[in-house]
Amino acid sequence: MTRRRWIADTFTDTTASLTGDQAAHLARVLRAEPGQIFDVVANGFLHRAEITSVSDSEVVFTLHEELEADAALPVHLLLAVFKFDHMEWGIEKATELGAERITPVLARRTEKHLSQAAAKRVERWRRIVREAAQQSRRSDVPTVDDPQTLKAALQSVSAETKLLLAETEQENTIAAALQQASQQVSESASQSVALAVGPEGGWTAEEMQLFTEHGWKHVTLGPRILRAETAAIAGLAICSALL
């Protein structure tokens, strides 16, 4: 039987603790008891862990042997801010698919009230990725950056392969671009990818030019016009299959 996995709120070299809502859920709902064994992620490492004490405010584990864990998908997702309910769903699914980093971008066509409110939503987005990482049995939690302008976001990208999902591109598919890029990477090196998804209404011509100036390749997911969250999921699924 697969053990349930938790991501520690605090930890030392030999112990880890869950606090707040996580502790309350484990204590009250799951009725955890000392001696029970779970998988616990602490400081980015996955351990077999044994509960040593339980209260509604804190559950303490003793960390035992380190377990093998899958690495995150080496994809940095630049996601233009759009309607928050749709965006939160997209962020959750991007986490489940393995995205390593998510940068919310304040695009020209992001609605003004969303741009103004985005900074107040960041902590909620970080809670969502933490819960989604735990649910999907990841051994890490993706980074969620503070919302930033496109110019600032582009300067933060270090991936070797940079792909812009563009409605104006009809021929160069994301799969073909990834395969071409993989041929240029040595067998001993890992291929990192940045993937940009625009807002409702798409990127402006000026933004598209800015991407080009920073070395981004324009790619397509096919002939259909997809919602932003659907495009992000489709792009990440292709990356997951090919990387």
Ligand code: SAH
Given for the second form:
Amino acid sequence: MTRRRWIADTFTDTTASLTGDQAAHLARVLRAEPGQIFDVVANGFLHRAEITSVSDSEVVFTLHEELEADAALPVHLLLAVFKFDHMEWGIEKATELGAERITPVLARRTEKHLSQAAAKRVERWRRIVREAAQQSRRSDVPTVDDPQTLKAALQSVSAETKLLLAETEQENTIAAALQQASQQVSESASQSVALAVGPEGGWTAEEMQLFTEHGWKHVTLGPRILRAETAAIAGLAICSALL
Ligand code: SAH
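Next up, the form predicted together with the ligand in place of the form predicted on its own?
Full complex below, order starting with the chain above.
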């Protein structure tokens, strides 16, 4: 049986704690007791861990041996802000698929009221990635940046291969772009990728130009127009198959 995995809220070198809702859930619903063994992620590392104390507000573990853990998919997703319910769903799925980092972008065609509300939403998005990371048994939690302009977002990208998902592109695929890029990086270097997905109204011509100036390549996901969250998921699934 696979053990339940928890992502610690706080930790030291030898202990880790769950607090808040997580502690309450463990204490009241799962009736956790000292001596029980779980897998706990602390400081980005996965450990076998033993409960040493339980209360409704804090469950403390002693960390035992470190366990082998899978790394995140080296993909940085730039996701234009779009309708929050769809966006949240996309963020959750992107986390399950392994995305390493998500940057919410205030695009030109992001609806105004969404742009204005985005800064307050980010805490919720961070909670979603945390829960999705735990549920999907990741050993890390993807970073969710503060919502930002496209210009700022583009400057923060360090991935070698930068792919703009564009419904206007007809030929270049993610597979072709990754293959071309892999011929340029040295054999040993693992390829890191940034993927950008536009809002419901798509990117403007000016935004497309800005991407080009920053060395992004346009790629297609096929002849159909996908919703933004579908495009993000499809793009990540393709990267996960190829990287
Ligand atoms: N402007 C479009 C809608 C944009 S869809 C329209 O005609 O209404 C939202 C985003 O999903 C796009 O900005 C793009 O990043 C991505 N996308 C949708 N379909 C795609 C496709 N076939 N290939 C690549 N990206 C796509």
